[in-house]
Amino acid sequence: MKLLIINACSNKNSKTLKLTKDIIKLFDNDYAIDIINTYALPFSFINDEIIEKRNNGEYDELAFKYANMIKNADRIIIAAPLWDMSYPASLKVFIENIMIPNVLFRYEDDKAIGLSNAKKLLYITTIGGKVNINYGFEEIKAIANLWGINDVNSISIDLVDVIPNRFEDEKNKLINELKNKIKEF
């Protein structure tokens, strides 16, 4: 099975990335793992030039590559810290570039049909403070549904910048809870 990790963490010391790496270790050798680092990609935000090309059916080759990785994955994990009530801009730019019709979704009459093989998506995040709603997760959930992925879940640890040692304590509890559940993913 293919597991695709979409890493939207800006640095190697990211708490979200640390949590994601510990969760990935639970998968043993059950999956072939591919990783996309959104910060390492040469994509730019969608502009008039890109829109004009798309209107003529022209898409970036790299965008096709990553869209096909999403399409062909069996499971997807997105690692993205909460930034300003959502997720980092690098993830937004990535998503805008890889949203290619007839690769990840198509329209049949007036209904979108998802084309991804993935059955499950897990969104992993850490939150410095406390929020009532994570708009980033809600948006990712809607995007995943467009791709045809309806089993979308989130794992998060909040207050990691407010309460000393909270991240490590909560991470350890979470990893212990997931040890027996990870096979369900």
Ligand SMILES: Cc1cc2nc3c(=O)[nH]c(=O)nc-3n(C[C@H](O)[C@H](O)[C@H](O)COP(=O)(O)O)c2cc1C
Second form
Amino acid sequence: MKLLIINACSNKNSKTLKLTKDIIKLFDNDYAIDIINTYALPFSFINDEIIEKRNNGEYDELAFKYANMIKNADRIIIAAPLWDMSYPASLKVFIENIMIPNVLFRYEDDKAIGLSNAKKLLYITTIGGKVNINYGFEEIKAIANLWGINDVNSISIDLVDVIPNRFEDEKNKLINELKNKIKEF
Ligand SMILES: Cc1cc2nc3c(=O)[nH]c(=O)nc-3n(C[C@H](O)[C@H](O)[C@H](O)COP(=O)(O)O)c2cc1C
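Switching conditions: you have the form predicted alone, so give me the form predicted in complex with the named molecule.
Whole complex next, starting from this chain.
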């Protein structure tokens, strides 16, 4: 089984990444783990020049490589903090680049057909304050659905910058709660 982790955490002491690492330790599955660090990639946001190339069938080789990793994974985790009511631009740029038709999705008449083998996607996030909607996750869910992944969940801890020690306390609570539930991700 292949587990692909898309890491969009920039902070050296990222809470989101700490939470992600602790969650992965709970899995019993014998995964081969691949990690994509969106901050380590040379991608730029898509512009007209790139769109023109794409219209001529020219896609970036690296973009193909990562699109195929998403296509061939069995499980996907995206780790991304909440930044300005969304996920970081680095993740958006990654998605813009790897969203390649006929690799990750195609249309049959007016129906989108997802082409990823992955059965589940988990979005892990931490949030400085309190928000009413799990911003960022809603878009990721729609994107995962387009790739053909319908089992999409989110794990989040909020108020981490407001209440002292909340992150560690909630993380420990969450890990304890998940211990017996998430063995089979
Ligand atoms: C650039 C930036 C933007 C942020 N925007 C928000 C925001 O819109 N709402 C919020 O509640 N917290 C916001 N925060 C706080 C982060 O969500 C919070 O610190 C989070 O735990 C950071 O995760 P990390 O340690 O994995 O980087 C922001 C933090 C940064 C650095």
